[in-house]
Structures are given as structure tokens and as C-alpha cells.
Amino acid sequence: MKLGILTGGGDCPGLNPVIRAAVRTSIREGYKIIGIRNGWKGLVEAETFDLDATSVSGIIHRGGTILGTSRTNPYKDPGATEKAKANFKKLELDALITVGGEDTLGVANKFYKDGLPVVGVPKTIDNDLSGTDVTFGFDTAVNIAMEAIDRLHSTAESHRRIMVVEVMGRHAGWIALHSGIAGGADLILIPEVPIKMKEVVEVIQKRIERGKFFSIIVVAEGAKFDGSEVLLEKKLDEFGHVRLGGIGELLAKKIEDTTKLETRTAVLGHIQRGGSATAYDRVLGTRFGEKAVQLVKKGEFGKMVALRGTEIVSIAIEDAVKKLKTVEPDYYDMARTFFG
């Protein structure tokens, strides 16, 4: 059997895990495993290379993707479309396992519909993906960002300041949510729950109250205001996304307008993207390429593998990129307990 792997979509930490995973597991059942890559462009160009256990040995430790990684949709081309299932055949592949998000895996699902044997992982570092209960990457970034606004605590209170952190996150709040509760942020704005300004200043002149002269508060950068992102740029993606950027600076400026404090902005970006993965990442990413392989060998196609409690388990890709998991209210009800 000949299987291919491709990933899709931004980076995150964990995906040479999975690459690894994929490779070992392939090579233990005896099947041939090569490299797509970056992304989906690499299917509709053939840009392939054979991997071995060369290939992925001293990987697990390293960032990124050795496959490379793309924001290419085929479907938005037809002729693209026709090329990669061409290529799909050309190549003698058995099967292909998919590691992305929403738009990967959409991709992926339409290319099972359209008669290829896929199988998906699921990939994105917002956590925002529905049917499994992590995905890797994720505790990656919950680290960073919690690392970030314990340095920034030191900063913010020798020089009472309100400082922004602004974290990934485009449509769930998932990590504002989790770096906030466990880096002791004063306040957490997550693109479920629209910005309040009133809020926001109650929560700073409660602190004032209390002799607090300083303020963390973690935004995610698709938090609204009015109902609106915030646009690094109106130019869309394949995918239709645009480029979300300028929330903790925009949210800086009205504190420091509204309060007259001093107000300084830290906004994360890829940083929390970068660098090695956690153990919990690598783990997860390594569970979830074995068992990638293991419903290729069971012909188990259209299914991702998926964390249910502590077990990896298979769900139809359709049923994963349904609808984004968010974050539900009683969770940020419950975070803001600990606002002030």
C-alpha cells in the first residue's frame, strides 16, 4: 500500500510529530509513505518526496512542518481540482492522510465526496475545531502566551501600566481564555462576547480601588468591538478569511483615552506559533499519526481521528468541519470570577 501526508494551513507545533507518527506506523505495516508538499498546492503540482525513517528521525522536537505548508484551495480552480486527483492517481496512492483545520479538512472532505480514500488529522492551534476535545498545538500556545503575561506582570506593576496582550485567535477565544486564567490576566476579551468598554474601565478602576495600579488584559485578535473585526487588510485568502490585526493596539488606545493611564500593547502573533512543541503536544500529535494509519489499514476513509476524554477515537471529517467549536458562556462566566 502507498500512502501520501500533506498539511495544510498556518503551522503550529506538533505537526512533525505527527509526520514521524505517520512514517513509523506505515513502515511497522509495511506500507510506502511519501511527502506532499505544502499543502494541497503540492497534490496539484506533484511535489512529492519519499519518506523513510531517515526522514523523520530527530524531528519530534522541531517546529513547523518539514513538509511545508500552504492556504491553497483546489476547489476554487476547477482545473486545479482535476490536476490533483490526477496527480492522486499518477502518484499510485492508496490513500492520503490530511493534517489541517476547518479549510483543509473541508477540502479533504469534498475530496472523499469526489471519490478519493482521505483520512484527516485534525490541526489548528485556535482549538476551535469541532468533534475532538484538543487538538495539538494548542497547549503550545496557552504556554507562550501564559509565559508572555508573566513577564509582562513585572513590567506592568514597576511601571503601572494597563498592558494589552493580544493572542491568536480569530473566531474562539480558546486561547485568551486558558492564557488568561492561568497567567492571572485582570480581564480576557474573546471574539464571543463583544467588547465593552464600560467593562473594561470598571475592571481597571476597581484595581485602582484596591491599590492595584496596573492591569492585564488578554484579547484575542478576533474580539469585536461594535460587532466588527478589527483588519490588518480587507484582501481575502482562498479560503475567504482576511487578515485580522490591530485589536490590542485599537483597545490600548481607548483605555488611555478613557482613563488617561498609561497603556502599552504586547501583541504575540507567531511567536505563539514557533519553537518546539510541549510534551502534551507531542504526545497528541504522535497519537494521532499512528492512529491516521490505522483507519487508512481498517479503509476506514472520510473519518478523523479525534481526542474523546483520554481516547483517540475516528469521526466523519463532515461532522468536524460543521460548525467552529467556541467557547461556551458558562466557561467565561466562570473566568470572570477572577476578573479585577
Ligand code: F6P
Given for the second form:
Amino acid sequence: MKLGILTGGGDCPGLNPVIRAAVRTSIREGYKIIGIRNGWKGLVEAETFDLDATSVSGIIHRGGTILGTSRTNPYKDPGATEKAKANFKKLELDALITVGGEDTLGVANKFYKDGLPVVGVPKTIDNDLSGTDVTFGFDTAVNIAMEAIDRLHSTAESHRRIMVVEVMGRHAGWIALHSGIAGGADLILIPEVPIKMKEVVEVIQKRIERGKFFSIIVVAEGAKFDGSEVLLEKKLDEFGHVRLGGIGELLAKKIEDTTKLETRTAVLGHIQRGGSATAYDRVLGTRFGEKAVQLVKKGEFGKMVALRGTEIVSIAIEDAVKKLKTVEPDYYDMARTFFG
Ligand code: F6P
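Would you mind generating the form predicted together with the ligand now that we have the form predicted alone?
Once more the chain from above appears, this time first in line as the rest of the complex follows.
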């Protein structure tokens, strides 16, 4: 049996643990495994290299992906999908392990329907994939954001400032909500719930009334102001995504204009994705990578590994990508208890 493995989309802490686990499990099963470079681009261009125990030694603690990644969408170009399918044959692959978020797995699902034996592993710091309780990378991103929020507390308090912290997460508020809860933020703003300036100002004023002259506001990059997302760039990527960013700065200005209180913004950006994974994500990635090879062994193609409770299960890739997993209103309402 010969397997290929690729990582697509934005990089994410925990990718190397997944790759290491898939390689070590393949060795256990007596399979050959090759790495496909730079996501789907590498399959289209047949850019591959052999993987063995040595190539994955010492990588569990390393951030990024030893395979490289890209946001290439082969389904944008019929020629590219044909090349990818031809290369799959030419490389004499029996199965393909695809590690990615909604975009990469969406493509994996299309290739599966076009006849390729594909399995998926859910990756994204945004935690917005359905069908799995959590994706690897999320825990690391939340911890990085939480540590930043902890640090911002002391500077905000010393200067009696309002500090707006913009975090990633695209159209889902998971990173904002979890880092905000864990970091004791005074207000958390997420894409799922439109921002109301009245509420923002009330929170700040309520705190001043009880002698708290600073506030920490965590805002998700996809949070909507006056019904619209704030964009860094309108240009769409190959999967039709715009580049979000700027809500933190916009909100800080509105707050300063309305309250006359000194306000600053911290944009965490790609720091949330860089560097090594937490122990939780390394273990989850390891379990996902091991299970992905088991799915190949059992011929469970078109499936994705998923975490349900404490178990690693398999679900149809289709079910994971058909709807984004966003924050439920009840969950957000629970967090409101701690605002102000
Ligand atoms: O999907 C992961 C993510 O980090 C999002 O949270 C963010 O909106 C996007 O990727 C940023 O993409 P890029 O790395 O292409 O700037």
C-alpha cells in the first residue's frame, strides 16, 4: 500500500504531529508514505518526497508543516483537477490523507466523488468545522490569545485605557469567545452577534462606576459593525475568501470618540498560528493522524476523523464541510454573565 499526505490552507499548530503520526502508523502497518508539497498545488505539479521515520523525527514540537501548504484550489481550473488525478495514478498511490479546513476538505470531498480514495483530518485554528467537537490548532491559538490578554491587562490598568484585542477566527467567534472567557475579558464581540455600540459603552461605564478604570474588549476579526465585516483586502482568494481585519482599529476609534477615554488596539494576527502546539493539540493531532491511516486500512474513504467526547470517530467529509460550525446564541449568552 502506498499513501500520500498533504496539508492545505492556512498553517496551524499541530500539523507536524499529524504528519508524524501518519508516517509512524504507516510504518507500523508496513505501508509506504510520501509527502505532497504545498497542499493541492503539489498534487497538481507532482511535487513529492519520501517520508520515513527519520523525516518525521524531532518535528512534534515544531510549528508549521514540513510539507508546506497553499490555498490552491484545483477545482478553479479543470486542467488542474485532471493533472492531479493523473499524478495520483502516476505516483501509484492507493490513498490520500488530506489535512485541512473547510476549503481543503471541500476539495478532498470533490476528489472523492470523482473517484479518488481520500480521507480527511480536520485542521483549523478557527474551530469552525462541523462534525468534530474540536479541530487541532484551536487550543494553541486560544492559549496564545489568552496569554496576550493576560499581558494586556496590566498595561491597560496602568494607563487606565480601553484595550481592544482583535483575534482571528474568520466567520466564527470561537477563538474570541474562548480566549476572552479564559482571559477574563470585560466584553467579547463575535461575528455571530452584531456589535451594539450602546452595549460596548455601557460595559465600559459600568466598570468605571465600580472603580475599574480600564477595560479589555476582545473582538473577533469577523465581527460585524453596522452589519458589515471589516476587510483588509477585498480581493478574493481561490476559495472566494476576502481578507478580514481592521475591526479592532475601527472599534477603538468609535469607543474613543464616544467615551473620550484613551483606547488602544492590539491585533494578534498570525502570532496565533505560529510556533509549537500545546500538549492538547499535539495529542489530538497524533490521535487524528493514527486514525487516518486506520481509515485507509479499512477502506473508509470519503471519511474524516473527528473527536466526539473522548473518542476519535469517523464521519463523512461531506458532513464536516456542508455548514460552518459557529457559536450558538445560548453559549454566547452564558459568557455575557462575565461582561462588565
Ligand atoms: O483560517 C485560519 C485563518 O488564520 C483565519 O483565522 C484568518 O482569517 C485567515 O486564516 C488568514 O489567512 P492568511 O494566512 O491567508 O492571511
